[in-house]
Amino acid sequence: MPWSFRYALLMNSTLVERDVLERVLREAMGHGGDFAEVFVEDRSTSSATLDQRRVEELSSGRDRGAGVRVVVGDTTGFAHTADLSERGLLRAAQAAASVARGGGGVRAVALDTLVERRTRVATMPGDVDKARKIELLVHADDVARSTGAAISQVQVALGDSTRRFVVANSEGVYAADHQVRTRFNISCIATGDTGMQTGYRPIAGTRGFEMLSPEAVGEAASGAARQAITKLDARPAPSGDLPVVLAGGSGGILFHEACGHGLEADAILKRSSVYAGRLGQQVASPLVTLVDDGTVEGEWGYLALDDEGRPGSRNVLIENGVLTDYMWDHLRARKEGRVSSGNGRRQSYQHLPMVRMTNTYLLEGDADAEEIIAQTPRGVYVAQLGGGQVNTATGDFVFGMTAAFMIENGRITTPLRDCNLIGNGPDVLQRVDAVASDFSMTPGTCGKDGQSVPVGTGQATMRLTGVTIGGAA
């Protein structure tokens, strides 16, 4: 069957009818719901491990179930179940609906015509012969071993999923996606006098397999295994307040945590957020302008559609540094009179939606990289970020540097063994002094209230005043 018809055929087949859908919303609304909804879906993935040349793992699963919420006042009904058919989602669609206390009546609901979005794709994951699966995993092992002697551990990853789903509600929405993600990462550890050091780099993006070209999967694992080696000579990082520059993209996360989980709706009208009741103000440098955008195509956070079948947008949540607006969903936006931005997204069927961010990053500005670090006479330059924690009340966060440098006389000179950032996020926004023009994204996975999606994050290269190190000299 040629490629075109088979994933056309793909797209339209029905997870659920039409009429079934509108069977089962009435049936939720039926107890005097104020708002229903119903999201069916089917993810299929597989993954491929190489683990000191072995192959540790090679696998595939495939998902299918459905999840209803019936909203009655301030008070949320949820049911999952992985019966697709009338009689499993109707049994799901009365769990929910017990919430409901006031009776009400039968309401009739008639959804609109069907949006389809599909990922652009090339080579679907799925046709991809599991053997040349393994040639990539083994090229990456023997160019990240080629790099250097010191490399003794190497672990190489790749995993993709697609995921179909369709949304409809009481409100009429009547939305489907078909979603495919690809993603590959290596990890590389290299053994000198000092000990052990670790070097890792990942490719992902919402688009098929030909992202993961020979040329691409050998460029990041001979990334990973220079950046190990790099840091055999790490000596321990100086400890104080210090200005940081902060490498285009590697950054990102920075912002994603201390500033973005602050600018979700449910965290504002819970007024647990430094940002609540701040829209209008100065907030942070003018150099700042934060956008939250899950309309890159390809980037690792993009969605046409959010998990609520509103179409994914462009939000400029900082504008020169004024607060202009908030992230939602579409339950806090219809509470608060306005329309939901697309952040609505949810890990599975399993889950309720919530707020959450999709690829958040701060503008280019005009500034050249080169020279802000030239500028800087003594700090720290980070190549790369590990995780971290964030106090949304507070704004208050802690970062591991996982790749990290100082900058002597203007120079990028010595390594730095792995240490951390601490600050406030609102503080470090105030701080932003300069912007360079070399914007790069990274992808990332974004942990909240239980639940796991897809992030990308990005910023050019950028430079702090002053930010907390936690170094050990």
Given for the second form:
Amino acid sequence: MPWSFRYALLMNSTLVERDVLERVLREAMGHGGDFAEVFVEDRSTSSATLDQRRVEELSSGRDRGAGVRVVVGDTTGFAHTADLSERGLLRAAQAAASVARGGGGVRAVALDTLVERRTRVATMPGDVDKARKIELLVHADDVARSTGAAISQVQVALGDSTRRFVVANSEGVYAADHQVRTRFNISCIATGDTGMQTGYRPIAGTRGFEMLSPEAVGEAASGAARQAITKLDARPAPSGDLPVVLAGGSGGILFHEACGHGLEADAILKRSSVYAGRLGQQVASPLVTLVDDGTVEGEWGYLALDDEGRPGSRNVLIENGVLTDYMWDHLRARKEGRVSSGNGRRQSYQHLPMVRMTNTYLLEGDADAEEIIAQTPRGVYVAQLGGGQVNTATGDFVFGMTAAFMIENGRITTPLRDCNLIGNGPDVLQRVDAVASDFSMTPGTCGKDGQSVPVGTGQATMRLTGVTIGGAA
Amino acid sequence: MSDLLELAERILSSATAREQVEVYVSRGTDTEVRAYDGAVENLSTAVSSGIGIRVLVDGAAGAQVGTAWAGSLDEDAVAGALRDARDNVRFATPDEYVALARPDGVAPVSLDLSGDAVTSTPLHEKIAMAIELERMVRSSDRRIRQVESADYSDYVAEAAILSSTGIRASYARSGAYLSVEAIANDGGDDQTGWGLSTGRAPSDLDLHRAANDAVTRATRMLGAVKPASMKCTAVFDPRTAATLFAIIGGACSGEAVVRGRSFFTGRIGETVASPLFTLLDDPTDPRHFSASVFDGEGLACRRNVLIENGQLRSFVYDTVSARRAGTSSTGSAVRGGIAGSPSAGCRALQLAPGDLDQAEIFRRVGNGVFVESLMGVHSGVNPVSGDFSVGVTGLIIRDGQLAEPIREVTVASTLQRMLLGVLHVGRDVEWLAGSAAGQTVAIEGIALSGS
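Can you return the structure of this protein in the form predicted together with the partner chain rather than the form predicted alone?
Complete assembly follows, chain above in first position.
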């Protein structure tokens, strides 16, 4: 069967019929709810791992089900089921509606015309021969090992997911999306006299398999290998406050952690964010313009529709240092009498949607990256950041440096061993004193309240006047 | 349970002569209540089920394995998973060490890990607990300005692991939790603290303890400052110590060891820690919330001594890592639900208790820092190199007493040095929700980065 035909077949098979969704919503609203929603999802995933040149195992997964929520006043009832029959959905609707105690007024729900989106894909990952995927893994391994004799271990992984969903709510929203995501990552270990060091590179996008060209994969592989080898000469990171230059790309996670989470409306409405009540105020250096943007097609955090059926959108959060807006999902926006900003996301049908970031980035400036380094007498240059964590109430955050170097007399010198940086969001935003024009983005996974979603972060090379480096030296 | 076993048996009976098949099937019910402002914010209920299938085919060069899973037990979903697993087999590299577990004669201990009360307790009582938890925190101290979350949650689950190599394991378990996060303020910056309580049934839960923990931790952080950098002794509270033990347990995973991804590789028999340090992994101890009768491959869980009086004694293995290491499984396969394949790991770590209480440890340390929460553990700990650098909050210890609170600092060392630097071990064991229990420990030679 040619792929175009199979694809069409897949798109046309409806997860749940429109009239069934309407009856489920009517049932959900039957006890006096203010709002009801049914979210039906069908997700297929596959993954392959190559570890030390062995294909360890291929895994395939399929998850299909529906979540129903009913909102009454400030209370949300939620139930989910893997039973997509009308009976199963009605039962979930009844369970979700148990929070509503009102009389059984029957309110018909009429859905709007279906809004349908799908990720533009040249090669559906599911149509790629598994043998070809393995060739790509082996190619990455070859490239990594040929980068240097010190590379002692290589682990490569490939994964993809196709996620179809239909969401319908009592306000008539009726929307469907078909999202395709593909990811690749490589970890290398280099062994030397000083012990073992690690290097890592991801490639991930809301795209098909076409993203993983042998060239792109090879570049990631040699990058990860070089990173591990370089770190064999690393010395312990210093301890204490130093200027930090963040390379374009993975430094964006700083803004994701340092202020992104604090600008999510759920934290704002509960007054559990340091940014609550600060709209219109100067919260950052004038060089900071921060955007959350679900519309960046192809990026890991791209979404044509969010998980509540709203179109993804571009939202300016901080403009020239002034706080302009927060991010909103349907529930929080409804409370404030405004519309969602397209930030309602959920890990799966088994989870309630909440306010989440998409692609969060700092707009580039006009400085020159090399100049910024040259004008830093002593500091730390961070080429890659790993994960981070924030306490939204205090604004305190940490994030890990997985590739960093000393800057001495305006030049990048010794590599540093892995360590964390620590800072405070509102404080570090004021400390941005230079932003270059070499913008790039990095994929990541964001965890919040037990749910993980794919996000992108981005920025250009930039400098912070001082951050605490948590080294042991 | 009987229908789960029937389903699994039916799949096993379809195995061809060339195949070995393992089926992991589970079903559970979850309830979650979040209270806010004296009312229910979210109430979630769910019944879920799923199946994970592994198919092995033996050949001259070794076995190949393929896996697949489905988030439902519908006939078509199960058939699809079996088909995918079989298709995936063909692409795996034949490996002489790859095998399914076989019964090893170790008898499973008898543990009752399932409380009927989770099912029989009416929903309105569970809701009342969440609301009461929030009320207690809000009303306990005028400086508590917000309760970010106050949650009650529970589950009951049953699962079975069966294989064509003779494994027949099935079990039921339940759990109930309370957790609460408080925000305190007295005019300056906000501070947070969280409390929890865990058990197998709602009646095991301690509302007062969860509420007091959150309130005490949030209020005593008020006025926290960033101290100057220094080298000092750090006293980890039971919760943060448990996190350290889980990291050390990770380095004792036979899988990490055979792959050369543990700083313990090749060091069995060596002194790797202070003589005060004896670390066990014992899922058969029912005091552990994570206690378990069977491991992730259906073998009996057992007590394993990892480090004894500072000496590295043994690692934990699942079937495949044990074969690679030339030893036998220690009943230590863990798997992340239906979608996860088994790997070797610890599930119930405990450090042999010392004989000091926390106050006595503070007195003996004299001056140092008391670490109450860790941040950035996933980004700041490298289990291969042992590099350790995490953000912390806590309090200064001065003249043997807790003094001012501190924030925005990191503590750094290497795991190797930290293990050797253990000065005191408390007797105040706390049984926590994760894979490790914890007690107060004091560790010397920590670099504290502040201003």
